[in-house]
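Just the one chain here, the form predicted on its own, laid out as structure tokens.
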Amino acid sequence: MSRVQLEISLGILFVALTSALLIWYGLNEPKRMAEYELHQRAKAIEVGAELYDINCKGCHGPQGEGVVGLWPPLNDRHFFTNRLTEVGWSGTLEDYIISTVSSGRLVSTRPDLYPGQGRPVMPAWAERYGGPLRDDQIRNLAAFILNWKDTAPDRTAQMAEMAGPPTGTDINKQLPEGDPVRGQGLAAAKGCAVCHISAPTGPAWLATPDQPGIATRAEEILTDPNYTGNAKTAAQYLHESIVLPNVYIVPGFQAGVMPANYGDTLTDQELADIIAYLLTLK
């Protein structure tokens, strides 16, 4: 075989072994694409989640559950079904989300179960618009957020089941005995923690260096000359503040910020075991 013929060979064979090569990568570049794309927004979703703990959990709970008349949960079949039905919105869901967490809220959608505190009800978070966050970040938050589509529960149905007859208002009335572990859940469940534990929003729970736990102050504040409530024992006093929470506002807080239906939410025994987790943080 003369040089030119090897040349010529080799020629032949290098092209057919790049052709080959070429193949084999477009017949995977598919599947390396889907890996890529899979590892691209599990990494979105980690960043998203550790925005999310950052900035929303304090309004939209910790694990999206919102809170009763004040906050929509977002870890909602609701809002993953009827969301974008009941506010008109044409586009993806992704770009809702998007476009609500980039320039805010100014009066809520459903005034009837949100009304809101404040104005605007939700700011806005894009730098553009005066917030904190970069695009990219919010796109992570919507990526964590898109997360619980697949596994999220319907709220509404869970706030219309009740284990028995309202509470109601009446302070007077005899609760049972309760529970504080089971109450310590129910208060992560309803919402409550997220407002006197997680965020400062209501009067905080837990002891602090500078004051005593819940249990304690309720006890103060029946010696407190302004106390313009009815109460007469630490848990009566917070017996009153869950039902009816307008009667006596603690100082540094505004009235109407606590919603005021947990009468109609709680049962006596579900009441009665939130009190006395409360009574135990002295």
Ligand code: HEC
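Having seen the form predicted on its own, I'd like the form predicted together with this ligand now, please.
One chain, no partners, no other molecules: that is all that follows.
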């Protein structure tokens, strides 16, 4: 066999091998493309989670639980089932989220339930409207929010089914024994953690380099000459701060930021649990 013939034969062999590889690859393409899309969606959710953590949890809560009487929950059955009809939106929920988040909200659509604070109640997020986020980031946020769909609890029903009568605003009331572990869960579920742990909207509960935890501060405040409330013990101070937040305003913060209606939405037991929890944060 001459060299030319040898090279031509080998060349044909390589072309055949290459074709075989390509055919095999081609047969796998539909599967690969489908998987790729799943990965892409997964990554969108991851990125959305990160953006949410940075930008949104201060109002809507770290887990989308919202804050009763201020900011709406997003991780909520109602949001996924009825919200579109309620506002009369004809597109998809994804479009609704993208459009709302992009342009923000000037005034609340539910002033009685979630009045928000200030104007606008939610700033515009898209760069187009002067916000900080690109369109692809807002799409990722939507992917993250939509991922709550299957597990979102029914918060309205939960609220309606309060485990007992509301506790009211009497700080001399005798409360039952509290459970700090349940209290920690409640602090998250009722949205307190949003302002007091995750975002610096309210005074930090946990100890920081500059000040001790809330339990120690509640102790110290009783002897503070500037204290304007009526509490006699640390527990009573906490009780007062929760149901009558505007009796005494912690220096450096403003009146009216903390919702003033917890007396209506917490039961005696829940309040006691939260106070028990706070007393552990020295």
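All values derive from a computational prediction rather than experimental measurement. Numbering follows the first chain given and starts at 1. If you superpose the two forms and keep the largest set of C-alpha atoms that fall within 1.5 Å, you have the rigid core.
Legend entry - Core-aligned C-alpha movement of Gly88 between the two forms reaching 2 Å: Gly88 C-alpha, core-superposed: shift of 2 Å or more.
Inset, instruction - Answer yes if the CA of Ala42 moves 2 Å or more between the two forms after aligning the rigid core, and no otherwise. - result: Shift at Ala42: 2 Å or more after core fit.
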